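Given next, in structure tokens, is a single chain: the form predicted alone.
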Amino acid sequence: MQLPDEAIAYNYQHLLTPALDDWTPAAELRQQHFLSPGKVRDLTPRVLQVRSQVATERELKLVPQELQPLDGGFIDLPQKLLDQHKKQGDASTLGRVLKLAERMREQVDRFVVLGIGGSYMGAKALFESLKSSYHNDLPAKDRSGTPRIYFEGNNADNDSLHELFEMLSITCVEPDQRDERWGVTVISKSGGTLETAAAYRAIRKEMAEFYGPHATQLKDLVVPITGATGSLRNLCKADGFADENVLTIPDDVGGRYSVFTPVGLLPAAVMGLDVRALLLGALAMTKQFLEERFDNNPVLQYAAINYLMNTECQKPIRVLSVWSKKLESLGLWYDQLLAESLGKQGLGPTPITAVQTRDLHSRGQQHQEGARDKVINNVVVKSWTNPPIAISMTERNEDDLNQYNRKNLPDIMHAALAGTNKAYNDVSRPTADIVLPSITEHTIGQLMQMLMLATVVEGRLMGVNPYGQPGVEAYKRNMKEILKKTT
């Protein structure tokens, strides 16, 4: 288990209704829009029962029809990967990921991640939260030799892909020079996702033109990540990829739960992140989920509170308000996780990501005085990675900042958070805080596992299967039929 100063926490007490001493209009609003502590107490036995159900589901060998699909393999995956690596070393899944990532770092200066949805959003969240915001602009020596990272294949956007190729053609001229070589990972469990498949076909053509149609780099600098079967797996075999150069997504892990499979770990390792710390953070959260009582269990607390805010307080809009711009892509990853998992049978909260303090100047007005249909979960960072930037005294004080002498940007952020929570509380707008000690591989591993586990628990509370995405498949079928008819 992690040390207390490494653990993340969920503080929800200020969205609970206080004891009603005297009636006032404000007290009446709080009774209507905040959550009764009794409701939380009443739900707790059911939440613990659901935890037992989820724990049992992950051990099932034969899955009953009513639970299908059941993609709960992500729960035990961090432990399995770490144990396997300890026993098998380079032959393990994690060992192969690290070895292939090392090859990419040694041989290329640009690395393209092709994937859509869960096949890229977790990796992008890791990149933006844990690497420099200006990573791709830094010289190689200041990137510790790690490649620049680009994300494509997540849209059918002709101009975006064309501009990637244009950038590569301008900056990469000599394939014999490491600083001008580029590599790719293509990620698709089935291989049938049209946007990614089309981008990969175009990328293969560009690589053949740059390296030569029979160059070894066409296999050495491409890492496919796919299911055990499917069209991408078949294409890899037809192209002559060695088995050890193709990474496998486990059958029992769905795309939006796949960040701790090679889908997220390979790009993370190429970026130079500590993937073991990521897995250890996720493992610590899983242990806390399975072993700790409700009052020390952020997974159960988050699932229960947000479920009740939706069903009892009529708050169907769920805002993940991240108090660091580096966490925006993590919020977008959670948007997909929540929407695809729980948006079924006419049910499910609608997720929104807000970045603070930026969005206080856009959505803040609506959150303060708009429709009372939201619960806001702040993601708060206690300690920043870099030294605080201070507000210093100057002779010119037309900006009136001398009054804040010796304050710094973290002070401003803290004051903005406290001021915003107070403003919302004063008008009975419920908020809660997910508190990260800092932004590290270990804490991000905890947070992502917490949100995945809480989504599963909430789905079971709702009576909705948190796995599978039948609604997404409808658009795919229609798109392919329309394309066939118009050719």
The other form holds:
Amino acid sequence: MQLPDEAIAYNYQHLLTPALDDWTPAAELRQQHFLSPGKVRDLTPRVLQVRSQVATERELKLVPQELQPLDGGFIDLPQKLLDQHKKQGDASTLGRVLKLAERMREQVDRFVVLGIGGSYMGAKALFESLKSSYHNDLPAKDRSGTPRIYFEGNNADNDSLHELFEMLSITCVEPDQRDERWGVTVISKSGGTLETAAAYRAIRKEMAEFYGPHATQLKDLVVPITGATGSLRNLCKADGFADENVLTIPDDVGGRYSVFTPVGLLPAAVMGLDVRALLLGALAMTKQFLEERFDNNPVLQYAAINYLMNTECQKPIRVLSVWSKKLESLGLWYDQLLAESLGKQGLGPTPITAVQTRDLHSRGQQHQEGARDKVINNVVVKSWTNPPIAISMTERNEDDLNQYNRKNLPDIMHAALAGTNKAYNDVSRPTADIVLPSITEHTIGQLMQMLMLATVVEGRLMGVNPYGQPGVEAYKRNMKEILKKTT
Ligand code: PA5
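Return the form predicted together with ligand PA5 of this protein as a structure block, the form predicted alone having already been given.
Complete assembly follows, chain above in first position.
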């Protein structure tokens, strides 16, 4: 269960207007751009009501028309997967994920994840946040038996896919050697996404050339992950994949909510991540969401504060400002989650990911002095995984750093965060902090589940269905028509 030092928290006190504030120009600005605690109090009963609604929705057997589509299966999924694994072991979904991943780790040194949108962004976020930033450059012995990981099928970029094939053909010459073999997972819930399907077709051709047109590797080194029906499912059947080697994305889990289905879990297990810890983190957050009062409920707090920031304080731009380079893809995963879930009916906040301290040197000026249309949610990491790198004393001091000789990189990061928050606060630019005790599978599991749940709650507060993405279909229809017309 959740240990207190592993729990993530949402600290938003800095963006509330102080109780007693004498009139000054600065106080006037705070009144305009910060949130009055009364507004948060007034919204709390509604937020609790929405929580009950979300809790009830997940038990509905028949979904009323006005709630469709309803893809709330992600909420109980961590619990279900862990329970099923306990009872059924290798035959369970998690058991099969772990087995297939083990086979892949034993068999290949390079592993390509094909998928787009919700079918890859979660896995990419897990890879970047939880593996070494230089994982793919490490020799095999320092990667603890896990393959190098690549992401493709997320674009129609000819040169990028070509360069992947080029790299594979240069580095993988002898298919009999594990260190020169590569494998693939192809992920598409619908099975009909053109970018991923085209990349899979091209990669199957490459595989047939490398392993031979009838080689067993063409199936053993491919893990398809798809919905119960659809063209990818049909293709797998036609190609003779055994049913147990094709992983299924549950019907009631939408793409951008699918990181804790095989979509995220299979790549995570191939990377050698502790998928049980990920699921336990997500499960802990679901429990906290369903059971805790507002004051100890980061999901409800985050949803309420950000909803009010948008609707009451006119802050339609939502910046997720991550204070670790390793969290950039997690920010981009959240961009998609928020944009596709809430960008409907002419509404919805606009997400932006900023990576600090890097973007203080690019976006910082705008955040400090630009349009007052932003709320900044920092993601702050309290303890770093690796030992601190010291500034230390050196004989040559032309860089003038000896004055900081007792400091280290975490001290610089801490000072930059405190200094930035103060600079924004001084001019009434609202910020809040999501605090991660450290970056581990358990905290990332919590964070992702927190952001998914908060997005659903916020959608319900706005009167927008957080599931489905009807707006994405228009470009797909046009693209397919244009392709047909020009053939
Ligand atoms: O959130 C979503 O549903 C989308 O982003 C999808 O994940 C994305 O369009 C890919 O779809 P599919 O998995 O069907 O290929």
